[in-house]
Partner chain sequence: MVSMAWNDKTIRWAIIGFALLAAAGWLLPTWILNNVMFGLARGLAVLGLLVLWRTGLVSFGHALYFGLGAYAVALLEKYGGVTDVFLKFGAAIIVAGVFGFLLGFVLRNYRAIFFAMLSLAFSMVLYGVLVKMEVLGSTDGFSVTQNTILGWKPDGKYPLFCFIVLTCVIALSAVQLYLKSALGHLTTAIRDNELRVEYLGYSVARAIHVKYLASACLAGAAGGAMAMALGQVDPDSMVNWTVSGELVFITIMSGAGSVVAPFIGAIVFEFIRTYAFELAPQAWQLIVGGTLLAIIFFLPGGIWSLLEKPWAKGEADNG
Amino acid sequence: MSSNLFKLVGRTVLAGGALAAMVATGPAIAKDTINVGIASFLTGPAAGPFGVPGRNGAELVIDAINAGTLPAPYAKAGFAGAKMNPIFVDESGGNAKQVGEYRNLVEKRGVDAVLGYISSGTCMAITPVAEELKKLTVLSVCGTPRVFEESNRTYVFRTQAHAVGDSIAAARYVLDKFKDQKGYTGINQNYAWGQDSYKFFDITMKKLAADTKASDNPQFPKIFAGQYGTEISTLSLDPAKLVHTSFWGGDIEAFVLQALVRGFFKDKQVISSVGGSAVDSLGKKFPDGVVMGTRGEYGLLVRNKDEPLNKWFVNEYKKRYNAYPLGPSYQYASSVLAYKIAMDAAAEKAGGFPTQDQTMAALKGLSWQSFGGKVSLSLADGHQAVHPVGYGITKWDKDKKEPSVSDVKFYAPGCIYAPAGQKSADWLAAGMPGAKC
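Output only this chain's structure, taking the form predicted alone.
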């Protein structure tokens, strides 16, 4: 080959490399439609009270964003101008199945992003795969702090706060409201979410109320076991009057109905960190006097909140689905909204349709006004959300003929989450130094 030909080839290679670099770092080619995988429980015991309401919340907000009908300041149509085509997948079936579904979405269907997931077990299984495949993934729910506290993440974000805040807020609430109780126990599902929820409640109680005795025999039945007669008998015989539970989905409904017929709620003060879905699904059957949380400014605790975005969400959800939005409805809606905000911001900064990297840069550390209140991605180097967590006491409203709550109190993020860079267990063990309550 002649020297001139070598020079020509060299210039061509350099030019091609420069062009590739510009394409990689500049705005992506504009799209009319983006495809996004959205995972939620669509079948099984978690579907009716949790997964389907989550799917509905996402669907409602996606349709509004596509049409440009969300209230200000989110009225601009589309995700960086593109309409979202959601590909809903069922989270049921176990972790191995979900990993396969995730790979199918990314590798075969070529989705632009993946949103959703409810179970902590699923999130723990999906997260390393998302990092391996380098696909932007926004976790909508799940509770275990391990997702971000065990390893740094690049492609995974979570727009819902983790279980530590729920447990600390629960302990603070019962100590504010039921100072005379001298003992506590719990019934929680025997996997990451249930174990973490009770562990952090237990540690907080020991730090804040050293004279309150922990039970030697808290109950950890298998997730979705459905039958809790043995556990209810054990708890009934326990002298502890406070009973913590992080049951969700079909488990909280089954437990309430089985415990109710045995007079359990007359003898015990139950604290439910995430049972708001059962309050609506069971209606008048749900007992009064249960301390109820919704994992944030969601559902039962805020459905009468006089704020434009929340009012729009409640009214439009009721109009479409003939029901109130539940906690998962808010959580899924919030993850969709955060993705839109990030894509719009990235497009504006890039001067065109954004790449995945540009969208992730905009999502990192994002704070936004969501449907129930403010959410901030302020932990795990801007990948993990925090927000207030509240509790109230259930009561059937005879006039409106619907569930209600009284004595609602929210705890600010600075009161219930470890500061950035600290692990939750270490912060709790040290007595929550610097907590701003």
Second form
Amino acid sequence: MSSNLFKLVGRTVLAGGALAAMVATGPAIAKDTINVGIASFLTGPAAGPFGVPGRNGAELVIDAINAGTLPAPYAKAGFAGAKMNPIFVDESGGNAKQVGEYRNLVEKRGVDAVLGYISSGTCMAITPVAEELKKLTVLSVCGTPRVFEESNRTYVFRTQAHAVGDSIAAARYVLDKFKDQKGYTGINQNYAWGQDSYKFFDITMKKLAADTKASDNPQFPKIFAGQYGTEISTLSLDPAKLVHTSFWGGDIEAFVLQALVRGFFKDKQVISSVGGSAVDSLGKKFPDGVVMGTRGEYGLLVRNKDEPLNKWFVNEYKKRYNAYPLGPSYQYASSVLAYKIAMDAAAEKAGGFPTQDQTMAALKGLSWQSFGGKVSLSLADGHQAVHPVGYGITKWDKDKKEPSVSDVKFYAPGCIYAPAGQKSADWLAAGMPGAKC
Amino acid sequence: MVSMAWNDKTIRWAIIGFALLAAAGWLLPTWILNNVMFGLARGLAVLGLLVLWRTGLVSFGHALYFGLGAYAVALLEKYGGVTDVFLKFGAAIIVAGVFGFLLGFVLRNYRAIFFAMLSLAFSMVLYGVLVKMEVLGSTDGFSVTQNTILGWKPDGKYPLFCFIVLTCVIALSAVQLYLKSALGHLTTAIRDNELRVEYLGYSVARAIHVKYLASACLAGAAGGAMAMALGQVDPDSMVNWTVSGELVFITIMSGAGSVVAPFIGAIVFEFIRTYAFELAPQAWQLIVGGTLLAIIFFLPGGIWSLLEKPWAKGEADNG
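Same protein, the form predicted together with its partner chain this time rather than the form predicted alone?
The complete assembly is shown below, putting the previous chain first.
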């Protein structure tokens, strides 16, 4: 009896193994739905300014693609014909937790791909795991150049340009617009994003305008400190007129409100690289004349850009969520769109539903018209995106009763990113050789 | 020593249970294997807190040692190129032990809320240092990707899982034997009446110091195991006060009834968190917190009290 049972088990295992081998080597089976994990901050301080707008941007575009209502040339319904079932997950709780949750997404819930991620820390943490588990992962927002500069990646892509360009573009913009300044300083949160943002801004300023004095006392308050009285006083006493900040979310709102009552914006020229959410949330209270960036052709800077895809996105987003799409909404939407384009192209090439490898091959080096502008995966062997990055000057539009920007200027990728194969820090230190502006 | 351990009922059953777990690990899907591994790693730290808790001390700062262990592993790999699991794990315990021994001189003089808050303060000092220093990875931390066992680079996580299971059995047996020793019996005595213990001729300060050192080493081991199992260290997941809070949370949830309880509690915690996260991505913390409230209200003895009752007769002598 028991030996028969053993034989039966043995045969079943053998047959199962053979079947599995056949599935692994044969063409992919067409699917009606694909499951895709979409990670963004749904709780905590980064949910309001980044996570939720990002999630909404993804949701809007996924629904439109599933229904086939996206404007041309993306009107074809589905991802290689399949509907996407998004699994939204929370990015908060620390890197270690995210690594665990990423494993759960792939190994427990069996997703076809993972999109999203906002924090550079999370991206750095999950990238090696994505490579280990061999799962296509498209990063949407995070900025650190280390993701692709420290090692070559096979399964990880990023549809957002890295953060070095944000700082270089900021420095170029202030030098273009405010030539004769008596030096610069900064107020940035004391963690990786804040430290890096100011570091790259500082190096670029030193390379491009050696006679502009760097303050010896830039401020690095704790993240989420909320009270900046001391820092504002210190910055006010500093002779430097330009103040760089990479504050975001509640911190930029608190800083702006506290600086406003101290008359800070009358004396200082503030340059904010990601404070876009505060412009909308503070509305009329947000001071005019602040240099504001959105990390690409997104949000405030392209709100009135007259292109069909952008108009569709802004209108539909406003209709559904009763707010303007912010930078992260565009960034998530862009990742979803890139994934669709790659799936469709791979399906066409393969003549059937594409495998992950075929989708990745189609995604590699892809160049596409996204909602705000053109994006190209041209760095890191076709895995890392570049696109223009711009800044503008904030102004409250009294007639429309909404924020607006003037003097918008975008810098082409060739001007702000190290050429393929070079590390950003080395390229900056060498004085940005070959930059085409 | 070995026969003494085998004669102890708790240890005997734990060895059998963990051996079965190690065998089951071979068949488990990877995600379950991972969650059990995380649970076991965290359970090591909770075991240390259990020793303190039985003495009447609650530490809100054991993330200090958890973090030291985790960072010892990560830094040794990043800057020293060491990948061997035994070396990294040993380093985690030694680093945590040295700090625990030194800080023990200060902390052994404090009780109750003062002990809890002072340990919290020390852990936040480490957090502050890590966040501000780029060479230590700042808020992003490092990846821990290479795990080798005596020169052999295994494919998959199963060998590491077995290593962690083995560590847990050894730690659990050692703590059980300690608690049954004369010094160990002082644990509850100190909680009940310190003055009497002093009159019996024992130094309370020294007894607490030993327990504190043991709990620091266990938390260091836990951090080291966690870093290797997870493949990532960063201040928010390893050193922040929320990590200390989580460990206390699991201690309360598990109950102090047995040295096995921390491991059961920690594994249950991992699964509650995984499912809460899956079911309610926007409110998972609420589910986790609600579970603790429910346990405090309805199971004041923790999860262990559910298992304890049927065995109560046989286990009574183990306290």
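What we label the rigid core is the largest C-alpha set whose atoms superpose within 1.5 Å from one form to the other. These numbers were taken from a predicted model, which means no experiment stands behind them. Numbering follows the first chain given and starts at 1.
A.B. asks: Answer yes if the Cα of Q189 shifts by 2 angstroms or more between these two forms on a rigid-core superposition, and no otherwise.
C.D. replies: Yes, because once the rigid core is superposed, the C-alpha of Q189 moves 2 Å or more between these two forms.
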